[in-house]
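In the block that follows, a single chain appears as structure tokens, in the form predicted on its own.
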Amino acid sequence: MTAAPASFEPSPALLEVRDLHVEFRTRDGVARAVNGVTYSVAEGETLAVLGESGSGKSVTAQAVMGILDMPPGRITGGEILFQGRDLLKLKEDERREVRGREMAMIFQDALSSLNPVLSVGEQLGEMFVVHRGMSRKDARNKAVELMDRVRIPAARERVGQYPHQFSGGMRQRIMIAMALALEPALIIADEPTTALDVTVQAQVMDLLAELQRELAMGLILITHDLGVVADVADRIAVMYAGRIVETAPVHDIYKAPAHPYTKGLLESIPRLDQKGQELYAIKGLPPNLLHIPPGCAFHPRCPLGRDMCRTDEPPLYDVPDGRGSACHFWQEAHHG
């Protein structure tokens, strides 16, 4: 192959993750969850990070936020630069100051993430009490403002209610409100719509996109569903077995994927013009992170797999228009 490996281009990014490695030590061995991930997010940009369960997308986000369980997790290499500072070199109290104030996270399961014995007003207001030194009364008023901002009806009447008294969609809005409380520069949303029906999913995604534009925040949207991000993301990074295997502007990746894994994910999306047809599924299973195959980790499931794929790990090759693909035969995937 004549293509050169894609190089990391320095940019005035809000967040730069560089060659990040994370592993977990277990009784059965070392699970290599993140294997050299590099990506960046600019102010006001939305990056969607896609992949099946176990691809490393959430572990990467936890490392960025500084909430990785260590042990058993361990960051073994790389840098996480946020506004020019390497977060991995900060002391824990400095890292805690960054969380919430400068970056925040929206979790997948709002019900388990919210405290069941505190009202939503207390939980929202706590951010202002701790970080801004507000009185409880002023913090409660701020909580009402936030609930209004994320369009929770009758916010002043409901601010004293508990999480179980809200629907799944409304709880997710409360999680968004909590993340927005201090107007951070970056929000990471980890599968924010997984447990919701499709109508509520669309409402939550529209709300996130609107608030992100309004506040010019950087947004990392973690999901396994390509259909969710089509109208929201600016760029997509596709992960497999702890690596980014393709990165591209959102419309380019839908139009012509340059990695067989991305192509398989796209083909597995249900389409209205294919009623009654069996859904496509990528054959096989994601690899065991304790025993990632040599060469390209996707080769046991890949329709383009050849001998060199079993032995030579592909770099992230440059693809035209500022794209990258970790496939030795990306031209065939791109034009096939």
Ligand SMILES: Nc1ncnc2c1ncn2[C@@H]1O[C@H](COP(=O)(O)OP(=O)(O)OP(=O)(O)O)[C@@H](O)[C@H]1O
The other form holds:
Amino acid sequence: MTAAPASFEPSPALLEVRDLHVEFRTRDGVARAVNGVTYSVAEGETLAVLGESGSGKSVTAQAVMGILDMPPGRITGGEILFQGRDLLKLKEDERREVRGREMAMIFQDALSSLNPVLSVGEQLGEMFVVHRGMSRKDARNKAVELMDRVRIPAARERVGQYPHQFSGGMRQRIMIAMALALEPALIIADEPTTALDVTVQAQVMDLLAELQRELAMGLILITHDLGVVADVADRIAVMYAGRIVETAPVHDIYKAPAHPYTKGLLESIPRLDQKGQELYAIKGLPPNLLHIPPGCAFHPRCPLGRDMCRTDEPPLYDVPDGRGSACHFWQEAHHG
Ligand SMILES: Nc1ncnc2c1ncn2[C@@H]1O[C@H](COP(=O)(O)OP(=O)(O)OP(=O)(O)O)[C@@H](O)[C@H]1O
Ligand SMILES: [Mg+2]
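Having seen the form predicted on its own, can you show the form predicted in complex with this ligand?
Next comes the full complex, this chain leading.
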């Protein structure tokens, strides 16, 4: 191998979401769920997406996966570049192909994602039958291999069992196995451990992080758990009212957040004995997406809010070291 020349251009991001807008037509009006999200994920990188309930984390992920509920959802602007191609411009069959082979999603609730009347072996094997044209017998062996890989004990004996015969943690491992089956380039995990007991959460998360490293996949990890983020993520994107308000390498953000909202989130790290509790350190409530406040959407709750915050929507300002903050007064948040 030859050394990269000095002017070496980094390879384009695996995934680049640019200025994405998604809205939902509801009886009461238009809910602006995603309002110009821009983020990227490199090969082998883990991007953690944080933010309160309703900030648009899942909707953005669904748009990337191509599983958005349309209608009532509608993508009204932006680009989703995956391996250089804009997914929003693909035909439905091309899109399905990308979704099946190149990206996979892991949800919070395995029980409702897995088919209750098919054995886990059949469901895992199906991936290889459909996408790789394997025989049923070979596919079953592959299923056992995958179950071993996600460390389900006695895989060969359990391959014929049904989802309800597994514990919550084991079911989540099966979901991970399904997602990994075709070795996709990108995995989106939406609160993958939220429904599990605390001890099991850590095991499942460690497993996911380990496999992600092994396979050098890009991972978008949506989570409320800042403890998990610190352990496994490379970078963080913090969402508020359908926008990214701060993005930074993970350790930098813990040391010195550059947005008052991030600061509030970090100060409200839930303790282990308060599992499942919402984050309360930030006063007030997230905005109504039918009536997002003008200017900076966070200003009604912001300790730094000034006049201009009520009128001028902040761009994502450059913060040194490859970071970004959508706060007019980020320097104050950062150094104050
Ligand atoms: N199917 C839908 N129909 C109508 N509105 C929707 C639909 N899905 C999402 N929304 C709107 O989009 C907003 C953002 O939803 P999203 O699921 O992305 O939030 P989230 O950040 O993932 O929150 P949580 O942490 O609770 O999962 C919701 O508050 C809701 O107003
Ligand atoms: Mg969600």
